[in-house]
Structures are given as C-alpha cells and as structure tokens.
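In structure tokens, the next block holds one chain alone, the form predicted on its own.
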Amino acid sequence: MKAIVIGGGIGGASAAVALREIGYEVEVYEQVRQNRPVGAAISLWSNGVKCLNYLGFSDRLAALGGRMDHMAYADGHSGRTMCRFSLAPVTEVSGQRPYPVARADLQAMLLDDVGDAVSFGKRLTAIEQDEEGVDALFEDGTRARGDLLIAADGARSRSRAYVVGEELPRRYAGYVNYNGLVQIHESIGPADQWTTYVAEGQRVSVMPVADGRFYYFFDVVEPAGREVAPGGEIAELRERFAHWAPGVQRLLDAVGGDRVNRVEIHDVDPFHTWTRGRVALLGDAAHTTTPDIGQGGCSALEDAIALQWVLRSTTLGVADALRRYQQARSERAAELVLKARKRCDVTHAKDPAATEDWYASLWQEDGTHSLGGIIGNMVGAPL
C-alpha cells in the first residue's frame, strides 16, 4: 500500500513515520523549498510527548526538550509573581513529562527519519480519485498516485475544500503572536520555569527549550491586517510594552536586532467532514485552533497515532478506516479547537471584565486550576 502525504509540517511528517511503521509506502509532498518551520518552537503537552515516544522518538525527543519544572504568572507593569506552583502533577497524572521544543529541531527530527521521501517545492493543484487509487496534481505539472492521500497542508489547506466541499472561513483571533528564540537569562524568568507576564489583555511568555535557550512570544491585541515593515518588528514590541516590567525590557533586549516570527492568530469552526473516499484530512487542515491551550501540535501528533491504528487493525477498505479515523478523531479535535477559543478570548480581553477577573484569580491560584485545565485537555486523548 501506498500512502501520498501532503505537507511535512508536525502532522505530515508524524504521519508518515506512523504509516511507514506499518509497512506502508509513503511520499511526503511539501509545498516550500526547504524545510522552514513556521514559528520558533512548541509546547509538547505529555499527550503530544507519549505519540512520539510510541513513534520510537523517546530518547531523541528528551535531548531536544528544555526542563519546564515550575509554571507563573507575574503581573505585566510591576513584575510582581501572582503565582507560582509546580508541573510535577502532569507528569505525574501523565506518566510523561511536558518538553518545549524548538520547532525547527522537531521538524528536522521527524523529517530526517522520513529521509528522501519528502520532496520539497511541490505546491499542491488538485486531488483526483478513482476506484483504484487517488492522485494528487502538483503546480510543476508533476502528479503522485497512491491508495490514499493524507492532507496535513497546514491552517491554510488547499486540501480541505476539496474533502468538505466548500472553503471554510478563518476567524481572526484578535491577536498578533510575535515569537522567537533568546539565550536563557535569569533576569527575564527562571531557566526551569514557563513565566508569563499578563497585564492589558496581553502577554509575554518564556519557556525553556534545548541548548540554554528561551522560547518567547509576544501577544499584540490589533487589527487584523494591519502591516509591520520588515525587520521592524522589535521597535513594534519596544514601543507596545515600553512600560511592561524589568523581565520584559530584559527579554526586548535580548532579542535585539535578531529574527522575529510575526503570525496573526486564527482558527476555524470545527467540522465533522474529514475524510472523501481515498482522502483524509490532518493536523491543521483538519482543526485549525489558536494557540492558547498549547495543544495545535499534540492534536497533530493524536492523529497520526490514530491514523495508524485504523489502517493496522481494520480491513474493509481504505475508505472504511479513513472513516473510522474521523470518527476516533473529530469530536475530540472540535473539543481542543473550543477550549482554546473560550481561553483565548479571556486571555486577550474581549470581555475585559472577564479577563479582570482572570487576573484577580492568579493572585490567589495555587495551581488547582490551571493544572486541572492542563491535565483536562488530555483526557480523552489515545495513549
């Protein structure tokens, strides 16, 4: 059997590990040129750990995690922690510690175990199928042919109208997340700690990664479409948080003159339809969702899993497991893509009074609450 993947994001390339563990063929298909991740790493919830520990990525995956011991909260303006508690509990419920990890060394990670059959530079035109198999058109005039196609294109799929039968619109999150990578410094947060300062409906955030380094963003509430020249996007944040804290101006400085992501933030309502015949939706493409619960990328890492064991464990037909694949997958993804909705709207002040209230609660939080929504966003996931 012969698997086309499209897309060598997360999704795509878990994927294909999955299938070719298995015993299936696999041709990986990505639109860019290289490989260039989009954002600077992500937060690896223990479920997202646990589907790359079965994938056989334990040992590499830990080298490449940074040490997230303690989780805070620290007030925007002042500095002041609002509170602080340990993440030994979701380890412990868990059986598996959370890793942030740089995306670029995810990505590479995973692609390196696919090896050659990622080809690179192929911008996807159309997908056809028959009773015998399905292809995908490539804008180069090339064409690949396989038993099934696994569409894991990404928040902005050009896979996803052709499996649902219309294009679904993006909502606008209401924010901006600019992101990056710094060297760890004590003075911004604790090198074993997430740290996030929130005031104004905003916030800066660090967490460790690999190689004494820092993974960092910035949430700017504005406008969708709104433009920053290019390589201006540091005096953009110096001028937004000019009057944060001490561990911000710390954070700006160290970022200096270096790269910044910029990414406007949107998700899509959650749909039941991801599967057509010989054709499956994955990862973004199938639950696009802010990232607000840390769990875009895990969702991803669950599919893959599931994805596997359909196609291991049922024999009617590729059409028949794809389906199954849905209806393992689908509720719980629509799930995830509503809770960080609803967090995401506390979080970044669209009822100000309600994020008032969210800020009033961390003075008194000692980590009930935030470590049950943790531990709950992994309920119901496959291992």
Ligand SMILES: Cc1cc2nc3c(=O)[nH]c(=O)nc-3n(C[C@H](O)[C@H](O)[C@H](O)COP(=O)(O)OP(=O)(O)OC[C@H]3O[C@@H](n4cnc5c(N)ncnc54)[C@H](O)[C@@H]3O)c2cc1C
Second form
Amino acid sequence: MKAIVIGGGIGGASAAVALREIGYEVEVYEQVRQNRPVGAAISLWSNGVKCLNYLGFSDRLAALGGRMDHMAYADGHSGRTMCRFSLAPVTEVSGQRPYPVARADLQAMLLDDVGDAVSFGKRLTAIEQDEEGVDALFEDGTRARGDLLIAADGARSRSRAYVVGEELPRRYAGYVNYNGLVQIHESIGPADQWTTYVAEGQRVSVMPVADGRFYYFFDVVEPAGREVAPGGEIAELRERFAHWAPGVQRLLDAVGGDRVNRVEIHDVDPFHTWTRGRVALLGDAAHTTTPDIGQGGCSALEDAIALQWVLRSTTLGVADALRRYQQARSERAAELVLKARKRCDVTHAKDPAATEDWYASLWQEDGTHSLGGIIGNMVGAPL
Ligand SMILES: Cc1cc2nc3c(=O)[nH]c(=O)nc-3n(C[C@H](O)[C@H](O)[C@H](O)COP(=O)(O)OP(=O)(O)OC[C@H]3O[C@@H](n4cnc5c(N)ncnc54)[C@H](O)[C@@H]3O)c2cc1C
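Coords for the form predicted in complex with the named molecule, given the form predicted on its own:
First the chain shown before, then all remaining chains and molecules of the complex.
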C-alpha cells in the first residue's frame, strides 16, 4: 500500500513515520523548497510527547526538550509573583514529562527520520480519485498516485475544501503572537520555569528549551491585517510594553535586534467531515486552533497515531478505515479547539471583567485550577 502525504509539518511528518512503521510506502510532498518552520518553539504536553515516544523518538526528543519543572504567573506591571507551583502532577498523572522544544529542532528530527521520502518544492493544486487510487496534482505539472492521501497541509489547507465541499472561513482570534528564542537569563524568569507576565489582556511568556534558551512570546491585542515593516516588530513591542515589569524589559533587551516572528492568530469552527473516499485531513487542516492551551501540534500527533491504528487494525478498505479515523478523532479535536477559544477569550480580555476575575484568582492559585486544565486537556488522548 502506498500513502501520499501532503505537507511536511508536524502532522505530515509524524503521519509519514506512523504509516511507514506499519509497512506503507510513503511519499511526502512539501511546498516549501527548504525546511523553515514558522515560529520559534512549541510546548509539547505529555500527550504529544507520548505520541512521539510511541513512534520511537523518546531519546531524541528528550535531548531537545527544555526542563520545565514549575509554572508561575507574575503581574505584568509590578513583576510580583501572583502564583507559582510545580508541574510534577502533570508528569505523575500522564507518565511523561512535557517538553518545550525549538520548532527547527523538532522539525529536523522528524524530517530526518522520514529521510528522502520527502520532496520539497511540490505545491498541491488538486486531488483526483477513482476506484483504484488517488492522485495528487502539483503546481509544476507533475502528479503522484497512491492508495490513500493524507492532507496535512496546515491551517490554510487547500485540501480542506476538496474534503468538506466548501471553503471554511478562518476566524481572527483578536491577537497577534510575537515569538522567538533568547538565551536564558534568570532576571527574566527562573531557568526551569514557564513564567507568564499578565496584564491588560496581554501576556509575555518564557519557557525553557534545550541549549540554555528561552522560547518567548508576547500576545498583543490588536486588529487583524495591520502591516508591520520587516524588522519593526521589536520597536512595536518596546513601545507596547515600555511600562511593564523589569523582567519584561530584560527580555526585550535580550531579544535586541534578533528576528521576531509575528503571527496573527486564527482558528476555524470545528467540523466533522475529515474524509472523502481515499483522502483524509490531518493536523491543522482538520482542526485549526488558537495556541492558547498548547494543543494544536499535540492534536496533530494524536491524529497520526489514530490513523496508524485504524489502518493497522481494520480490513474493510481504505475509505472505511479513514472514516473510522475521523470518528476516533473529530470529537476530541473539536473539544480542544473550543477549549482553546474559551481560554483565548479570557486571556485576551474579550470580556474585560472576566479577565480581571481571572487575574484576581491567580493571586489565590495554588496550582489546582491551572493543573486541572492542563491535565484535563489530555483526557481522551489515544495514549
Ligand atoms: C504562535 C503559535 C504557537 C503555537 N504553540 C503550540 C504549542 O505550544 N503546542 C502545540 O501543540 N501547538 C502549538 N501551536 C500549533 C501548532 O503549531 C500546529 O498545530 C502544528 O504546527 C500543526 O501541524 P501541521 O503539520 O498540521 O501544520 P503545519 O505545521 O502548518 O504544516 C503544514 C505544512 O504543509 C505545507 N503545505 C501547505 N499547503 C501545501 C500545499 N498546497 N502543497 C504542499 N505542501 C503544503 C506547509 O508548507 C507546511 O509545511 C502553535 C501555533 C502557533 C501559531
């Protein structure tokens, strides 16, 4: 059996590894000419790490993961700690420590494993299928044929309309995420802690990744479609956060003139048609979410495992197996998209009173509420 995978991101690459593991011949087609992930890093919660462990990456991933033992919130203006607690319960309940990892490292690890099965510079333009198989048609006039096609072509998926039957609108979540990597400095936050400064419906966060670096991000509430001159991001952040705590100023200093990624955050209303015959959506193509609970990439990894299981365990044919994959995954993924949206609205002051209530609760927080949320996001995961 041969699988065509469109997209070499976290979803496509992990699906390729999962399918190859059960004996499929796999070809991955990626539109970019070079592996250049968008965004600096990602927090892989225990459910996502367990999927990668299952696919044989335990040691390699552990070497890339930051040591994140604690979590803390600080008042964005004064810098005073609102609450601080251990993340050990997440590891104890799930059986696996979560890891923040640099995206470039994660992507390189996955694509290295997929090896020369990946073809770069191949942009999918159309899909055709018949009784015998499915064809992917590319912009350069070439095509590839397989028994099934996994469309892991991301949040702006071209395949989605083919599968669902219509274009689904993306919804602007109301904020822009600026992110990057800096060397760890304890004046920003402790080296083993996920530290988040909050105020004004905005947040500034640092998480440790391998090699003594912090993954940082600033969430800025602003209108969609605003143009920022290339390289002008740091000036924007300096202006916006000039009155914030000393730790935030140290972070801005550490960023200096380095490149800052700037991403407008969107999601898509959950939908449950993920397959059409021999074609299935996977990852962000199937469930575009805001990153507010750090579960988008983890969900893509869960998809890859679920896909492997249905193809390994059922015998009624490709279309039937893909429908079972949809059935196994779409409810859970939808639930996470909606949880993330709810969290997003509170964090970013959609209703300012609710956000003020949340800030007030953070001064009293002993970890019960936050850890309950993080652990709750993993309930229903395949592993
Ligand atoms: C700011 C931010 C922070 C995030 N933080 C987290 C986090 O902490 N934890 C977490 O789990 N998730 C996080 N996410 C979500 C996570 O990044 C995504 O869920 C994940 O990258 C989805 O992987 P994917 O492979 O489905 O899509 P993508 O990573 O978008 O990959 C899709 C690939 O398909 C390719 N492609 C697209 N169209 C075509 C085409 N027509 N032909 C060929 N190739 C094509 C693209 O070039 C791309 O390489 C975050 C997202 C953002 C924006």
